[in-house]
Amino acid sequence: MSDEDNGSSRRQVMGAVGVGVGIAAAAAALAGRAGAQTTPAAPLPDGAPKISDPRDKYPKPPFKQQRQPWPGLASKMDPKPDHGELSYKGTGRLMGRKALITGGDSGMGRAAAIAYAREGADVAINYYPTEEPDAREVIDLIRQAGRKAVAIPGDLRDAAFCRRLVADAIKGLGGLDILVSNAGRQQAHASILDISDEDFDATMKTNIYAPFWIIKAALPHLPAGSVIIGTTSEQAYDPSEDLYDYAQTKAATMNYVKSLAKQLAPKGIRVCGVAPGPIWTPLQISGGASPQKQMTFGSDTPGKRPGQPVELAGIYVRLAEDDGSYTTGNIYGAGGGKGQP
């Protein structure tokens, strides 16, 4: 998530390390800290594709009860989420592209940042200042992939910062053609009566106002062929009773994707969305789920587990790559079998 501290300096970090060397270095650095590890598939005959059983690929509930102050750190979760640090291998699908990702320190934003860099894109990430430890890991991974990395901490609830964010990303990257509006605020409340005006305002500004401000600032600089990707949610289709404010922002995200896609098609700019189901991210342990829901998180899916951020990385890549040129106004789901969209 992004945060603005008036005295905070924004960092730009650039690296030029070989892709192969970078992935090896990332593996060495993260091997002892990686959370969920893939369960090896049963041996297959020579030449057969290597596949894994999705039911057992990642941890299942019950999970340890844990709580962190909002917005939380992925590096302190138990188990740690898998963003593709050790597993995602790129093939040059985004070579030379320039991406800005909000919420790029953890969750789907981090998975997209890692994948984009390993596919050949330069990447700027935005996040809240207290998420600096997670963000540093992502910046290092982008550099190790041999790509340019730009770190821009700040508070997305501030319109002026959102405009500076775009300007700093364009300056640091030398342009912009992929915008991923991913940062989100989620706080669970049993009753609408428990939601203060300040809480409601913070959720709306983070999830709805910020994309509005950022897209407006970025649009004059996006060339034909660019793509805007919004992160919506299963909550847009099947809202939970304790996510009254968050769920309506995700429905609004789904709708702005569809509306903006029609508006920008004549300019050659695509707009798409990703709708995750239950994904294991810091949202869940920093107020986004009740203690009981947190312990059983993902158990209501047919696979009986939550998804990991890396399981959506390929979707973000597919929507951004040039071969996806006929995909606009569409929402791609990863719901673990729950159906929508």
Given for the second form:
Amino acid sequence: MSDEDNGSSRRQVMGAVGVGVGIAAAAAALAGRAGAQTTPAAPLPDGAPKISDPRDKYPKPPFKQQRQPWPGLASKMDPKPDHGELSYKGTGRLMGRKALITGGDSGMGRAAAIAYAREGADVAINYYPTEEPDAREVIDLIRQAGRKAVAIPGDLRDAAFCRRLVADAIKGLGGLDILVSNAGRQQAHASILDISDEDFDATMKTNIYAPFWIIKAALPHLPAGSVIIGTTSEQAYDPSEDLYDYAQTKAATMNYVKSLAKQLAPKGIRVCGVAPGPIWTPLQISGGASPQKQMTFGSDTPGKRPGQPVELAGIYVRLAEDDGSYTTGNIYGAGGGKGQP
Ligand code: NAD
Ligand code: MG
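Form predicted on its own done; form predicted in complex with ligand NAD now:
Whole complex next, starting from this chain.
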């Protein structure tokens, strides 16, 4: 709704309720009307993508309590996250491109991997070795899309592995022009006193050092027209009290996107970020959210549900495709209405 529309509907409501009724009453009337809205969608031509009501599109809390050992498997979650396996349709937007995605086995990384392959890109994914079952499903889906799939398991907290990852991806794909630094570690702790030095270090290594090592290794191989995409978070802008360590790494990600975009623009390389709100992924059920938060996950958004990874697939495609050539140093959000970024 534009500001102008908003202004005129507010005026209509003010007229309907009469002079002398306060702004609070008018706002309540507007909210009530929006909540009861039942206008049917106009009929669509055959084969057109359907318009769906975002409120009812995906599962809502309460969710069953479930806890998996880190880093968790999407295939064991209930309900299973939707990464676009059955729904994402490509139209050749990334034909011939070559992408490396960290954390490509599940969550946002998997949604990006499926979408990239269906848009015509060859895709290498990195994941932690215990995530092999999720990774195998993604490798199969990339191959079913008719694209080359490269699986590179390993621990991103290890600098030598990060350098080998880039070398193996370039070798397997025959080059690289999309780098999605998406892997992340999130472990919730009610108090800073509960965060051990080892845990703090693991979060910093995964979320800050690994992108540094990987981008450094990749840069000399990226041709003009390439893009680097980091997954940041709403936590970069509005940190939760129990994510002291994680939230600051996401602020660092948001920040490196903006710095590196300036540094690399003269080379013709774009750097962008994606900032999800609460999304239903293994990260949340393997220590990322407290049991209470996990069961009510997404209920604090205006739409009263978490997002699904597939709801961000198009953003990763948009940022990577050639049409996005003026988008650099920018962060795209999918925040469910909480307003970040
Ligand atoms: P996810 O668990 O599906 O993905 C995270 C991935 O990180 C894992 O699959 C794993 O492969 C990888 N990873 C973590 N530590 C690793 C290590 N040491 N070595 C190798 N791989 C490792 O969860 P997700 O939510 O899709 O997370 C993807 C990104 O989205 C993360 O950067 C996360 O911070 C960010 N994010 C998530 C949410 C959310 O609500 N789920 C919100 C905002 C941002
Ligand atoms: Mg995973």
